[in-house]
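First comes one chain, alone, set out as structure tokens in the form predicted alone.
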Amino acid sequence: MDYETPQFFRVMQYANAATGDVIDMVSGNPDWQPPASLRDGLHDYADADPPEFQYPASEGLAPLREEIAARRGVPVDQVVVTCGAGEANHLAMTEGLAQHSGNEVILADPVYPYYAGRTNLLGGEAQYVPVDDAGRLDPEAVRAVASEDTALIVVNSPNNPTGAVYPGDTIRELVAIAEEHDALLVSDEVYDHFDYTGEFESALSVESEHRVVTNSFSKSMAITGFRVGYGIYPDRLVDRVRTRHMLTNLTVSRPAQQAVYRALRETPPDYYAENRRHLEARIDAFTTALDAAGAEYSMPEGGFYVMARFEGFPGTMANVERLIDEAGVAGMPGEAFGERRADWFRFALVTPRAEEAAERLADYFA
């Protein structure tokens, strides 16, 4: 598995440079409209006064962490405003390998390959474990291979890409065995807002100083343009995540940040729901095509991505590169995740042509 340099790139410059109509469905871009509010949030930051103008605190706008913490039960020293959720999740895996004795680093395969690639970069030693059928990572299979050298255990839930939803038993059982080896847990939360199944739970909901939760505002407020998300760190890492913080971004973009903490504040839950009732319809529209061409697929139990197998047609750069050319869909190669699912592909359903996407793959497949 090649993480040293991301795929999504070269797919979508193969897709940019292909001469016919192709249908996006690499990117995690939501297609929606974000909240109202925080439009009316910018339009109102646009006519402030000079001083509003210059660097925010570095650790994040006051009122944007209050306002975090009391939604997320946490004590506000606990929340540092990041650069995205990447930012939040290389600050943890960074510290985490600083401040453990171990090198290793438990990811499930299939992987969200950035966890991967920041793992080679921070010199980590990546041990896969194989997900269930489910898309989910068994913690009695975490636990065989977690030993003195784990630093880190990360985990994404929803995941991308398999669709799982880690329900709290799970969570849980994580916890304790990074509390067993002296390590952290890393839980990446970006997709929280899309559970379909009711069965999310927060790593929050555990008292240790051994787990990290990230998040950001990017899918669930469709701004993935705005890099404004947040990391709640135990206190034992936070006051050197703020100085790794400081000395590698300084500070997050003090407009969008006023920006997002105005939605927070006025945007009801009925656009949230909205918005997962809008997935959901296109997920089974995207199913149901796939059923057509004779796929088989994970029926994601939430955030926006579904994996599909072809029968003799695996999920190859080369082969999504001919579903590009010959069927005007692009989706990322399965052998991009790792090993679990790569004869697979994922497919991104945020656009608004999913559907015809699908009955794209199943006229090609038929």
Second form
Protein chains: 2
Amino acid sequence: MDYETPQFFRVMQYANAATGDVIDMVSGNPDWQPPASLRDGLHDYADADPPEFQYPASEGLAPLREEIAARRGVPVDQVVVTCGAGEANHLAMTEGLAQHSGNEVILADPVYPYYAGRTNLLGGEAQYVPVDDAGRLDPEAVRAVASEDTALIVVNSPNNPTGAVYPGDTIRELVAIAEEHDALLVSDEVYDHFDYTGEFESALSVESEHRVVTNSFSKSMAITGFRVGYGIYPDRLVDRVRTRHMLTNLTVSRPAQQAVYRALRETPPDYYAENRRHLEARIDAFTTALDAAGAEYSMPEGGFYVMARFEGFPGTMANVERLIDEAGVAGMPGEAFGERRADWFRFALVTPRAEEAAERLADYFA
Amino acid sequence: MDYETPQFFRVMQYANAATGDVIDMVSGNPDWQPPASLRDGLHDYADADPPEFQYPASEGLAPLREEIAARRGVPVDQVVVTCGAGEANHLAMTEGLAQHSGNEVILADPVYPYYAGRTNLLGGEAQYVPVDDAGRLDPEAVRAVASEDTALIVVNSPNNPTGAVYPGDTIRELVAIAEEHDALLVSDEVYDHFDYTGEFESALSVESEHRVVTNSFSKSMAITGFRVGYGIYPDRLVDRVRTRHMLTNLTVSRPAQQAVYRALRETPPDYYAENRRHLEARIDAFTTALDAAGAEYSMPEGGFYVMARFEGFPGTMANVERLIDEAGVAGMPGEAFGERRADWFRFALVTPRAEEAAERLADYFA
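Next, give the form predicted in complex with another copy of the chain, keeping in mind that what was shown is the form predicted alone.
Every component of the complex follows; first up is the chain already shown.
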């Protein structure tokens, strides 16, 4: 299992080199506007006095951490502002492997490839648990592979790539399994603002020294390039995480933190609700057109992604390239995410041309 | 040997809690204006279209990398834009330890404490080589401790804390020693714009697969909070470094990269020259007043820092606190940097009140 980006780049490069018009459904970059107050925050910061251009506290700007802690209902000391959810996850996985006796990392199959890449990088041993047909992880299947060698269980809900939203029971069980085996559950919740079920439950709902929650403003504020995220770490780990964060990055870029802080306070709930409704409508139009293409697909409960499968046309890189050349639609090969959905494709719905793409697929498979 | 920040915070906290007026000579935050074009760059970026708010390439914005490569005379493929020089150094040290058989890390004493902290964090074994009276590292002293167990030699010129600028011969010898022992020289050059000797030589002057150069815009553009730096990595390591960078941070904050790129192209040489002259004048005034205080001190050849020693008053944390309370001057204790200069204090000259501080010291020690 390799990590996502080379595959991602390979697809993007191929799509960019194609002669015809190609609809990009590869990248997970929101295509809508960031909050207006985020732009205001950047403008104000650009005129700030020199001291505001210097190091913020290593663990993040104090008012931003306090705002996060208040919104999430956690002690501010547990909050570390990170270079996106990526660094928050990296810190959690690194300390999880360092502080527990085992080196096994339980991951879902299909997996968000960065978790697999980090497991390799950090010398962990990945154990894949296949998701069920709804794209969810069954806690009993996780329990069956968990042991004293388990250091980490890393999950993501709402899920990339399956679109599943894990039930509250699942999250609670996963924390319990981590506790039973003196391991750490790492719950990546970056798509929490895009829950279409109304039943998403954060792992923060369980008090435990055995869970970390990571999140970011990349998706909710449409700013994947800003690199502002956070981790909420249990007391037993947070000091080590802060030290590692400081020795890795010192701190997170201040203009981005300042702009996010402004946007976090001033953005009305409507901003998030409208983007969610907009995505829901897109998903609806896309999947309706997929029906016409005779595709099997997973109806997302959350997030941006639809996985689909076409009879006799598995989700290989070769078939991704054929779809680019012959249908004018670029998706990700299912095989980039593991074995369980190797026959499928992942389409990112962060393009206004989603419905047009599905129509192209319908024509192609007609 | 612990890392700097807790000591740094401890001193800052103590100074902030003091009842009297205290001149801060602790932090290394430039107190002058960033380039005007940096502010322009941020304003422009704040009005950009949504796609510009999304992930830049993991290794950095292409035009920024190209500008860096052209200025430094290196192939663009060797340039990775990082979260400050801190991340560039972290990546170099991590890969240096991972890719070489030994685990010994040769450091100067006194040392910039983050190198020592990273060595501990990464499971390396620090070997300290005391600097000479001029604050320089003697390459023969390094050669005497280098062996097949050496993975890294980490140096910093212009040096924090001693103010030494290493001669070109030293840099070339250090690269040769790294080559002889199949190790990696990591040369941190963040103060290169503050060379008062005119003789600073970058380790880039030596072609080698055994040297990494790290740098940042934090000091040269007075933006320590932006977290934009870079590493120039040899071909044998650069792919691994890019992978590790991607799996650690994904990429560096884009508003900061964009503003730095603009400032890099548009800032006239006068901006840098004027800040350098300004600092030189400050150093002159500060050291003249230190003469009046009867202090021994190192005349900086580069950088922001003056180390000074007062007869019968060693650089302990207790004495730092006494200077805060009784003289109204906050410096760093020499013992925070190792043994060789444990009797000394480090004063950062990034305050317009530097001369006033020296006068306070003269009064105190009169």
